[in-house]
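Only one chain is included here, represented as structure tokens and corresponding to the form predicted on its own.
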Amino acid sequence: MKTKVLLFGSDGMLGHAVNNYFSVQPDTAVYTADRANADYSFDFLDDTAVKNCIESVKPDVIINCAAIVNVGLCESDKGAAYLINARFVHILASLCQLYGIYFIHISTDHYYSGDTIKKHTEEDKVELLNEYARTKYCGEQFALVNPDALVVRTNIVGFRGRENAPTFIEWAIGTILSKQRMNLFTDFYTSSIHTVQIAKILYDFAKIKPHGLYNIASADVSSKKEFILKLSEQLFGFYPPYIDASVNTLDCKRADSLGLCVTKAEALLGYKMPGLEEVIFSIKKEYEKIK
């Protein structure tokens, strides 16, 4: 019988990747919920349509992907960002407990600042700077309210495909084969990883059904300036035009040492996640399929 996975948020950025990979799995069935091209649709904040979707569905998994996750709006709307990031996640790991659906969460690694390069894991002190990492770690604490929950910490790169709101990955590209000079930072660090590579990982634990914390990302941290740098490298042969920029400049304080230590996730799955390189290399393939 296959393992019928319900994926909240399956029209965003991640949304896509989830659906991609588990689809294609011969032991899993996917239905999808977001509040457009889904085959659930409705507003997440109607919580009678939200418990009648599982109902109906009868999910042994659910993936919550949804989220607000522009800083900048999360700070100019509070309400919305907390009714998505964290109340929304209260529903779903409220209502997984009652059914006995095992519930994947994923939050972020917008906690830490001021220590560069370093690999935070799971218990380290988080920092909550603004809106956006309020209302996920609120979002988080919801969640493993519910003991038998997994929340992810992660940061993810991909493409989405929208014209009118690019990914990172596809500002990153667009700016880069325009010529634009880019204002790259030196001094904002992450270990991101590809969304094609994290849906696998999320297939891998949903098998083996973990709970608590647990960070999924890169083994590496590198700043935004080496990434982008590295990712012009290798998909077109050549380093864009750019100076040297801070975060800071940016309008809303951020958190700027993202990287996340994931020893804990090697160990459960027993194989590495993927350096910078084999992140990169996996944009590359991807971008090579759609351009």
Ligand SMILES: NC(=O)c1ccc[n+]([C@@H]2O[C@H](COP(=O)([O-])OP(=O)(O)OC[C@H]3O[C@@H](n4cnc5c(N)ncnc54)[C@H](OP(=O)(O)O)[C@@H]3O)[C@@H](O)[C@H]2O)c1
The other form holds:
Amino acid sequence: MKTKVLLFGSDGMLGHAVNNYFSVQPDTAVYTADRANADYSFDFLDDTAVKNCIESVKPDVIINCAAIVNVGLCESDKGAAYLINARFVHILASLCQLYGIYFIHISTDHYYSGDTIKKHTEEDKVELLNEYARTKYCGEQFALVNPDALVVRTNIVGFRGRENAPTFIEWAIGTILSKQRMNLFTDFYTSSIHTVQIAKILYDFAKIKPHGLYNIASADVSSKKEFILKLSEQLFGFYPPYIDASVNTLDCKRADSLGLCVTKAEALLGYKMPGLEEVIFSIKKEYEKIK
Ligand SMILES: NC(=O)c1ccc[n+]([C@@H]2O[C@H](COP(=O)([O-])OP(=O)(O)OC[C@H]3O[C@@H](n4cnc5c(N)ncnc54)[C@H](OP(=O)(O)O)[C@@H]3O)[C@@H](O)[C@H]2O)c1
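Next, report the structure of the form predicted in complex with the ligand; the form predicted on its own has already been given.
Below is the whole assembly, all chains and molecules, this chain first.
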């Protein structure tokens, strides 16, 4: 019998990659849910519709990739951010507990500041600097009310294919190709992993079904400047025109030292998380396929 996976947020950047990977696994059947372009298209703030969807699919596993990820939008509509990034997570976690469904909730790394390339463990102290961080952290706590739930802290990069709303990578590639000068942050650090890579890792997690908090990310921490220059060099063989810039110039205060320590995930899985070179190579592979 195939494992039934119900994927919330399937039309988003990560949702696409998870759907693509899981749906070609012979032992898995994926059911998608999002506001649009999904098997179940509805607003997740409708609790009854969420319950009906779960009762109709009867999944073995639920993965939640839905969120408001735009930091500015979370500031300007704090209520909307709370409802999807936190309250909805509790609705899912409770229904999973009620029906014995394994719950995987995707969280963020937007919790650490002022320590540059430090790799933060799952136990490190968090700092909540904006509404995105507050609502995502609240979502983690709500997910963990279900003792069997898995919460994944990560930093993801990838493609989504919505022309009017480019992802970070889509924006970076578009700007590199336009030869416009880029402002590259020298003081903003992440351990970004490609969505295609984390999709495979989530599949492996779903087999083992661990509970609690896990970081899943690249094994390397890099500044956004280093990341984009490497991306440009590997994809196009040149560096774009750029000036050094600071993340502190953005209107809303952001966490700046987002590196994650991945040894707990590596010990569970028995293999290493990808380094920066492998992440860029994986992005290049997907770019060549879809360009
Ligand atoms: N992107 C990053 O840089 C990043 C970094 C670290 C962690 N993460 C985490 O990774 C996860 C996935 O992020 P992502 O970048 O894939 O996000 P995304 O591309 O914005 O996808 C989120 C999806 O959720 C849907 N959604 C949101 N509110 C909904 C609602 N009320 N009803 C139905 N659908 C709704 C969105 O639909 P609409 O677009 O129509 O609203 C969208 O398709 C999130 O938990 C995020 O916090 C992301």
